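Here you get one chain, nothing else, as C-alpha cells; it is the form predicted on its own.
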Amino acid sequence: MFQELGHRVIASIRELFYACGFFLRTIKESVPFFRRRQIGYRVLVMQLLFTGVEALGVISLIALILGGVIIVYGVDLLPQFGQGELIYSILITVIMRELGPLLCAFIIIARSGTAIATELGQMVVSHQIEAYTSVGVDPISYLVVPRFLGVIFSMILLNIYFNLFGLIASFFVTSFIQPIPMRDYMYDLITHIRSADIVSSMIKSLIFGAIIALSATYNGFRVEQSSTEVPQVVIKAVVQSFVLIIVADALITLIYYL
C-alpha cells in the first residue's frame, strides 16, 4: 500500500513539474509572438472569432437576465430598509466584480475549453503533432500560443462587453418598474464605480483566460495514442478549469478586501 501511495505521490509531483514547465514555455513563447510574422496569426484570429465573437449572443442574454433580476429584487426590497441607493453598489459588485468574470469564464470553458482540448487531442491521435515537429514547426509556438492569447483577449473583451451590456440593460429593466431619467441613472452608476472595481474585474479576466487556455491545451497534449482518451482529457480540462478559477476568484476577492 505504501509503495503504491509513493508511486502516486511521485507521479503527481512529476506531473506538477511538467505542467509548470508547460506554463513557463507558453509564457516565454507568447512574449515574442507579435514581433515575428508567422502563420500562427490565422490561428489567433480564428480563436478570437470562435471564443469571442460567437459567444456574444449568449453573453448578452445572461447579462440582460442578471441585470434584470438584480434590479427587480433591489428596487422591491432595498427601499423597505431605506437603502435604495445601494442598488448601484450591488449592480457593480455583482455584475462587474464577481459574477461577470465568473459567468464569462464558465461559458468559455463550456465552448472553447472543451473544443481546444478535443482538437489538440485528436491532432495527437492522428500524428499531426509529430508531423509538425518533423518539419521544424514548434507545437507550442504554432498551436498553443495563438490559442492561449486568443482565449485571454476574448475573455477580457467578453467581460468588458458583459459589464457594459448588463449595466446598461438594467436601466431599461428599471424603466419598466420605476422610470428614472437615463442621465440620472448613468450619473449615479458612474459615481459608484471605483478604480479598484475595474482593476479587480480585469485581473480576474486575465487570470481566468490564462487558466482556461493552459488547462485545455495542456490536457489536449496529454492524449497518448487512442481516441478514447480524448473525452477523458476534455472532462479533466473542464474540472481543472472550474476548480482553479474558483480558487483564483476566492484569492483575488480576498486580496481585494484586505
The other form holds:
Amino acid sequence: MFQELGHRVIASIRELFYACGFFLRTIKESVPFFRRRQIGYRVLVMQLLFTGVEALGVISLIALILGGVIIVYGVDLLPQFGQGELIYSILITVIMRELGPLLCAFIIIARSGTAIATELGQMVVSHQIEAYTSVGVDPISYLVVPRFLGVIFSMILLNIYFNLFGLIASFFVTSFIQPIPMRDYMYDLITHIRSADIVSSMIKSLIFGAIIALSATYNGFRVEQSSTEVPQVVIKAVVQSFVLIIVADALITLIYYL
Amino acid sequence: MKFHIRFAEQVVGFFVLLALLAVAGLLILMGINQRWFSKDYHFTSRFESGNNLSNGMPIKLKGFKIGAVDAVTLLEDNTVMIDFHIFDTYYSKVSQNSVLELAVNPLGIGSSGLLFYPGKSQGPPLPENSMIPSLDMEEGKRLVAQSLVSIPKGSDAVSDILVSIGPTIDSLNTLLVSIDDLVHGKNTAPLGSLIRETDTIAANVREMSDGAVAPVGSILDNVETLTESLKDTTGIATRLLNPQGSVAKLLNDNEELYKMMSNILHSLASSAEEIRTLLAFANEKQPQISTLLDQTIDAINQGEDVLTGLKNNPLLRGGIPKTTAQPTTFGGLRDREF
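Could you drop in the structure for the form predicted together with the partner chain? We only have the form predicted on its own so far.
Starting with the chain above, the whole complex follows.
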C-alpha cells in the first residue's frame, strides 16, 4: 500500500514538474513568436477566428440577458432601500469583474478547449507530431504557441465584448421595459468604473485564457497510441480547466481585496 | 470556402480593432469623468483626532464635491494631519482664512465628509501646499470668532432636532413650575383663581353633606322597620281574610255590587248583539257593493279608452279645423261683378 501511495505521489510530482516545464517552454517560445512572422501566424489568426469571432454571438447574447436582468431588478428594487446608485457598482462587479471573465472562460472551454485537446490528440495518434519533429518543426512553437496566444487574445477580446454588451447594450434592451435617462446612466456608469476593475478583469481574462490553452494542449499531447484515449484527455482537460479557473478566480479576487 | 475563413484576417482584424476602440473610448471617457488629466491643487490641514477621517473622503462646499482627502497621518504631537487636493475648477474658492470642518452624521448613518468654508478675504487663492486650519484647532476657531470666515447654519434634519431640544426642555421646565404654583395656590392667573374657587366649593359641599347626614339616617331607620314588618306575610293574609276586615265589609252589601255589575254586563251583551246584526247585514250586502265597484271601475276604464281613442284619432286631434269657403271655379256670367 505504501509502495503504491509513494509511487502515485512521485508520479504526480513528476507530472507537475513536466507540466511546469511545458508551461515555461510555451512562454519561452511565445516571446519571439511575433518577431519571427512564421507560418504559425496563420494558425494564430485561425485560432482567433474560431475561438473569438465565432463565440461572439453566444457571448453577446449571455451578456445582454445578464446585464438586462441586473438592470431591471436593480432599478426596481434598490431605490426602495434608498440605494439606487448601487446598481452601477453591482453591474460593474458582476459583469466586469466576476461573471464576465468566468462565463467567457466556460464558453471557451466548451468550444475551443475541447476542440484543441481533440485535435492535438488525433495528431498524436496519427503520428503527425512525430512527422513535424522529424522534419525539424518544433511542435510547441508551431502547434502550441499559436493556440496559446490565440486563446488568450480571444479570451481578452471576448471579455471586452462581454462588458460592452453587458454594460451598455443591455441598457438599450432594458429601456423598453424600464426607461432610464441614457445620459445619467452612462455618466454614473463611467463614474463608478475604476481602473482597478478594468485591470482585474483583464488579468482574469489573461490568466483564464492561459489556463484553458495550456490545459487543452497539455492534455492533447498526453495521448499516446489509441484514439480511444482522446475523449478521456478531453474530459480531463475540461475538468482541469474548470477547477483551475475557479481557484485562480478566487485567488485574484482575494488579492484584489487584500 | 466560407466567407469568414476566406477573409479570416480581415474579420479577425475588425474584431480586434473594434474591441481596442471600445477600450480606448472607455478609458478616455473615464479619464475625462474621473479627472485623470486635470490638475489638482494640494493642501494640508490638522485635526485633533483621526476619527471619521479616511483616505478618499470628499471635501464639499455647499454640497458640491470640490476635492478629496489623499492621506491621513498621525503626527509626533498626537495631532492628525491630512493631505488633500482641490479640483482646479474650484481652486479660486480657496481664499485666505478658509477653514475645514469634519461633518459626521450623529446617528452614524450616511457618509461623512469634510466641509470647506471659504474665507471672506477677497485676495488671490492660497498657494499650493498651504495649511488650511480646521475648526478642531485653535486657529480655525479664532478665524470664526473674528468673523473672517462665514459658516452657514446647518440645515440637516438631525441638527435641527438637536438645536430645538434645548428650547423644548426650557419650555417643559417652565410648564412644570407653573403646575407646581397652581397646585400650591401661588398662581394669580384665571386658572389659579378657578382652582381656588373649586377648592372653596368643595369645602361648602363637604359642610352641607355633614348637615344632611342626620335626616337621612332617620329615613333609613324607618325603611328598616318597614322592611322588618314586611318580612312576616302571614299577618297580612290573616287581616285580609278577617270577616271584620275591610274586604269582607265591601263584599257583604246584600249583592248590590253584584247586581250592578250584572246589569252592566247585560247592557254590554245587548250592544254586542246589535253590532253583530249590523256586521251580518254589511256582510250580506258585500257582494252587491263589490259588483257595483267593479262596474264603476269598468265604466271608468271604458271612458278612459274612449278618451284615449279620441286623443289618438288623427282626424280629431287638435280639434276640428275651421273650414274655409272655397269658391267654385265655374260660374256663370251673371255671377260676375263688374
